[in-house]
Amino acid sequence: METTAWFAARQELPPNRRKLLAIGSFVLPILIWCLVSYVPFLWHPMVRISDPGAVDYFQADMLVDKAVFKAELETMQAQGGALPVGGLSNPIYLPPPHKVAEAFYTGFTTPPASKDGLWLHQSLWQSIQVIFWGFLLSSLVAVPLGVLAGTYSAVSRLFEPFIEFFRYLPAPAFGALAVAVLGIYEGPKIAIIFIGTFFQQVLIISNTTRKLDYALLEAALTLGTSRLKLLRHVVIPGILPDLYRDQRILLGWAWTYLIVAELIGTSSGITWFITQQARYEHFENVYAAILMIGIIGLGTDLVLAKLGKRLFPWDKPANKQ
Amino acid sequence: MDNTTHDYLTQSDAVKARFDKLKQREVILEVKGLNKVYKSAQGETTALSNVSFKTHRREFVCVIGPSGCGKSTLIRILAGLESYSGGQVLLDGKPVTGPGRDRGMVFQGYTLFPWLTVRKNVMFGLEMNGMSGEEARREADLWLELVGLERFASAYPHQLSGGMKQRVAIARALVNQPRILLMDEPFGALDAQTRCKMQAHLLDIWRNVDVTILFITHDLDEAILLADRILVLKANPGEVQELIEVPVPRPRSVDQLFTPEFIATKARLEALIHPPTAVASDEAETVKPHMIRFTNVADNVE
């Protein structure tokens, strides 16, 4: 029984196992990363020079290919010069976990390089604002339009064919256009988030609206509800929990457009930080920044999920243990 | 024991007197020559053909018929949820043009609003028709008491059992004080025991409320137990076969299931709905003994 219980199709696991697996899903990738970083015989294709010896182009702390190092070592042995010394290492783009963890902390404590530069938390805040405004503006139009399209066939037939077409156009393709229209600062970035989310949002929400049991509308009609009141008193409250779930998924979607959006016009926000750090090969900082995006995204989603349970006590899927 | 010879048309004096009194009452719903034709790519299908009947105030009418006889179509037309191709539907002499609060409806699938508490569900119709919240709440609580669910007023529908949900649905329809309560196989999804309780419950409600009930079912016992008159439809196209006056005296209970009147009425319904010739000719429906068996020859269950 014990072994089958772990793999019973469509059966929920007991809470302690669920928790264990949830922790495991994070621990496992970190563990692999640790193994590759700290166990010298796993991968490690480079050699970090600690003493260049007589090789003229070697320098201390320089990374060279294992093969190059071996060739130079043999040459020196043959010529009888001072031998170069070095330890196995991973390429520069794979820093070990402790370096990234360190960078995660020092990122916030290091003042900006230039006087008018931004602290890391200021860059992050810029990014969050871009997401917030892009998603808010998109939702303000897409949610009502989606609900109307899902309720009234006329609205759906008028808008959805064009939206179906438009959603295949990649949002970054409008970058140059957005700069021409909206300038180089926040405007075009918000526009890209908007374009990236809006069209999907209308279609997803209209679909959700259509899934509302039509019998509920019929029941309301037989209770004397006028056709105008149906929308406010039956359709909207009926789809609200699903609409909320859609919005959570779509917010994640908006985040995925962030980096492209922030490269448009003047680079800003967390993207500016990432490109800047990558330019100086501070890859631990790059990883730290990417992790921050993930943490902010997952964090907001967890908070929103908790909030959803509070807001919709009648919603079964959300409250199911 | 002359059960078999008892005629379903024979009425005792008390039953006869009751029917005479019933027919004196004003007509609530009148259906005249109702037709319904569905048009599709394959051509036209007649769902209802020339259906006519009347119901009197506080009468309990059951509609029964084989599947495909259009009984659901009929009740949906009466509720105003579907259009009709010909004929007339009159409520208090006025033609029905669409859904309205004068005709309450209880669906088989409960259709309670999941986002509203039980009390708010019952208040829904009142509030949609402009009653203030406080007044609607008082009204709703009275009706919840009538269906015996006052303790569950603040529960959500998903916390209730099927029978309880259907009682809320009945209260929700009745709070509007409709002229007629239309019930579309309301107990069809319930288990036998709950259904039995719900039938007794419904009769009790009907006794205490000034409402006419039109009840669709495919369960013969249920129809006889509940109805004053049973409208029997036949399939393809849906036509009225007979309007039977149930000779079983009131008050009704399950103890009457084996009285001669009950058995005679049921025999008549059986004959109308499953005519003996039709069963014999329908080879697919009869179970024939098989030549092949998948069990050991000695391993018999009968």
Contents of the next structure:
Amino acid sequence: METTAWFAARQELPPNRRKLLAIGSFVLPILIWCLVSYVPFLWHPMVRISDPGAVDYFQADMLVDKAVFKAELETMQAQGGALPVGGLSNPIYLPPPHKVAEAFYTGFTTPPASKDGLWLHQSLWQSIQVIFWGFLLSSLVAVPLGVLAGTYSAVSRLFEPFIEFFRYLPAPAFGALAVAVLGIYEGPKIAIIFIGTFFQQVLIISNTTRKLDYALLEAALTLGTSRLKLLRHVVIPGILPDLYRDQRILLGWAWTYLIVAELIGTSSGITWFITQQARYEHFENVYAAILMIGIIGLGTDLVLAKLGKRLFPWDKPANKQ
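Please give the other form, namely the form predicted alone, since only the form predicted together with the partner chain has been shown so far.
Next comes a single chain, given without company.
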């Protein structure tokens, strides 16, 4: 009976089990990461040198392949030289969790290496602004167009065939054109976010609008409602909870274009920080910055979900989340 309760098809779980599974979805990958990082026999293909011994090119804290270390160890044993000493380690691009946790703190407390560099929080703020303006401008155009296309077949037939075609074109392909038109600073980055989300928004919102019960439209038209009032008093209120939920999902889509967008023109934002840290092989800072993007995105979504419950208390899908 207990097993059936956990795995019943399309049955909603009790709140305590939902929370337990939600926590487990984060704990499980972290546990795997810890096992790979701290248990030597799971992977650890490298050896971190603690004492180079008589091997002239070995240095303390240097990472070498296990096969190379073994060969040099056998050579020193045969020659009677000082033996190198080292411990098993993973490659430099896979730092352990505690190093990444330290990088979360030091990233906000350590000043930039160069005088004209930016602090991590300043880089994050640049990225948030790019996302905000790109998605806002996209929504200001896409939401009304999507509602009109979902309500009126003429609008749908006029716009959706081209939008269906255009949505398959990768947004980064327009990077050079965006720089030529908008310059090298924030303009082309915002444009890439706009292009990457606009066409998807129109199609998703138009499909959401079509799901509105047609009986509501018939009743309003029978009562002599004008086209404008039909949109204002029937269509938009009827789809508002679903429209809000669509926008939450599409905002996450905007974040996926951030790294590509910030590589266009002058590098800036969190992408610049990640690029610089990777160049100097500070991969714990790279992981910390990537995780920060996820935390900000997820945190924003959770706040919007809570807000949605207050705005639409009658909406069952919103209140199950």
